[in-house]
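The data below hold one chain only, encoded as structure tokens and taken in the form predicted on its own.
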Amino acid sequence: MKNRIITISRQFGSGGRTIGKLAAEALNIPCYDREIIEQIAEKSGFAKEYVAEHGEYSDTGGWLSNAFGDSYLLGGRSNQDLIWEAQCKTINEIADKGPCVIVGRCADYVLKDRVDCLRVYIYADLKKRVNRIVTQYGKLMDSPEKRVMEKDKRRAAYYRIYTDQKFGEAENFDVALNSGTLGIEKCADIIAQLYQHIAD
């Protein structure tokens, strides 16, 4: 069966996580999101909170950096490098188990050489993404726009560091969907239909 794995890459606030879960439910296959963090934490020995922040975002000197430091081990590997190695191993192990959806964590790149992978990118304009995070989480910060842009910047920087590619480049994906225009449910439906069509 082709395209057994679906990877969901997404802009912050675009609803990619929800879309991935809905697509997985429609296809009756597992969706791995935060579960990956727990497995990476076990493999790397770092706390889940640390893995959550350093497994998808570049370090910009926040409180986690101050608390744990960005120390380098012998051989020039940083804590983030160790997490990356554990992350790649975890994603490949999950993909080997069978059909599933994997959200984030550079899974599109980690699994780029697999023929059984459908790589999806979810995006939306800034206003709609800001509205979404405010609706979901409330206005917990003075500038939700700034938070969204900062998250995008850090995610793109992390992607660049470990893949040497630009985050969101069309050539790195099989399909890109605008959740702001299409809606969350429609994006999930399209992904499920593509998966079933190509798999057949």
The other form holds:
Number of protein chains: 2
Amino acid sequence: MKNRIITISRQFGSGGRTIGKLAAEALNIPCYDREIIEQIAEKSGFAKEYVAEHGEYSDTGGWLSNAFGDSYLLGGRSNQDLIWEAQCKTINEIADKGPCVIVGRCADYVLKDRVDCLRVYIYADLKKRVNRIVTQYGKLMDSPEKRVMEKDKRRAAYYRIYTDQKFGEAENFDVALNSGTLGIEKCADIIAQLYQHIAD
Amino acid sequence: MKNRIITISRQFGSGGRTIGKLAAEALNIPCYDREIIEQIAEKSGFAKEYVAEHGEYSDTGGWLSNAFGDSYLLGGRSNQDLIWEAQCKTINEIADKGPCVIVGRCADYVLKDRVDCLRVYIYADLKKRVNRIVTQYGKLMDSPEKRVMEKDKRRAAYYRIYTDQKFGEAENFDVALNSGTLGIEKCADIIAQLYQHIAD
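Let's see the other form, the form predicted together with another copy of the chain, since the form predicted on its own is already up.
Entire complex below, previous chain first.
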């Protein structure tokens, strides 16, 4: 059987991870999220927390801090570059293993040449995402709005650096779902349906 | 019963109109597309062909031709402005009548403050859209690619002028579907499902 992969790109706080887990459960296939960080950490030698921070988020300063702020290692590659390489390798290995859901980590881009991917984007308006973060994690900071916007910005910058594309551009996906208006469960349901439709 | 409206924004050649018709048929509600042009023509006094051209497409030259190229009428408003006003009025009247599908004409923006809208965006990659245009209408021009790209550009410019938003930005929609990879029928099916889900 040909592998079938679902990649889920998501805005911070949109519930993309939960949606991925629910869709994977419905389809009885594994969902990779934090597991990818562990595998990358193992491959690259960096600590898990460091990988989590530098494998999906650019430094706030954008390209300047990327150019000058990181310690340069092998062949002029920064730590972030080394993590990116380990990340691409891990994602390809996971995809080769069999059908699964992969959440985040630019998997849509890493696997862009595979025809057996359903590429999903999950988003919601800022207010709904802030509410979700506060409900799930409690109000840990003074301005959760600011935190969500900063995460968005850094994730988009990271995506731009390594894929040379704009994060969240509809053209890079098969389906984009607004979890704020459609609801988490319905999004998971649509994804599972489309996966089965494409697998037909 | 509360009205339920589906607005379909679409890239040129993506099959958005066919998808709208199919979804409307499945839901047994009317679909407005060319009918809007006729109503606007009646309201504004402009010819149907003129409305079709100036009610969704900016002049190729963008803001410069918009500023200097049109003949100015009442209160400094161009013909395009007058058509825009008639278009907003027509779309609001149609939405007030009852459940329906409205294709194109910035209806997503015109009805943005209504909570009873399912806002859909249909797109596909350039190659698939060119194939669709050539299959449907025959190869009427030397470069159908150029024609599709020009239509995209002029539609986006029009949308930008009257809504001050970027055309095709996922955040303006509840769902965005790639008709090139998912297929026309599946897109219509998903829209009908989501409409019923939201109407619950």
